[in-house]
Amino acid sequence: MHSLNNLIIEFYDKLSSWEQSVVKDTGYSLAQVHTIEVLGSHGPMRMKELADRLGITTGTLTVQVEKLVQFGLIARTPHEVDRRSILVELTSEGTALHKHHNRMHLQLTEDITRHLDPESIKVLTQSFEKMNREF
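Now supply the structure block for this chain alone, in the form predicted together with a further copy of the same chain.
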């Protein structure tokens, strides 16, 4: 248990470094790419929901979104029913960035699991499912 704990911490650290270097290559900041990632994997959403998912305040997000709009990565559209709200969604350019980032992640997953046999991958997948449910 103790060793598994250390392995998880090490895994997290290495994933962090990897993410940082991959993001740097895009020319955008970590916060910016993270925003694109969330929008890409969950689809268009209101500012409030996006802020919650990113773990930041809406005030911070307002500024961040403004930049991303100027970069042409995302677009703001009024909410159909709630006129207080704004829907934020990826532009085609934003979608392209998300897909690119996704491919990087997939490649990494393939790279780090290449010495695992099919049975281990199966157990690993099930274990991640169970662990993610417990957070």
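What's the form predicted alone like, now that we've got the form predicted together with a further copy of the same chain?
There are no partners or other molecules in what follows, just the one chain.
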């Protein structure tokens, strides 16, 4: 188990370093790009739901969303049914950023799994699915 722990930490460190290097060229913060990633992957959502997915408070998210609205990447709209709720969604510019960033993630995934056979990729995928359910 000690060896697995070290491998997970090493992988996390390398992935974080890669992510930082990719994001620094965009002019946006890593937190802002993660917000774009979540909205691009899951679609419009309430502020509370987005904050929960990002693991941050709604107060922190409000500041972040305000900046992303100013950048023209996110739009806020009233919820159709619950007038007290605000939905946040990507604008066309936000969608373009998400697609570009997602392509970079896909390329990284292809690069780091290129030496794995299909069965190993299947097992790795299943393992990540199980581990992700623990969070």
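Take the two forms, superpose them, and find the largest set of C-alpha atoms that agree within 1.5 Å; that set is the rigid core. Residue numbers count along the first chain shown, from 1. Everything numeric in this text was worked out from a predicted model, so none of it was measured.
- Core-superposed comparison between the two forms: CA of Lys14 displaced by less than 2 Å.
- Core-superposed comparison between the two forms: the CA of Lys24 stays below a 2 Å shift.
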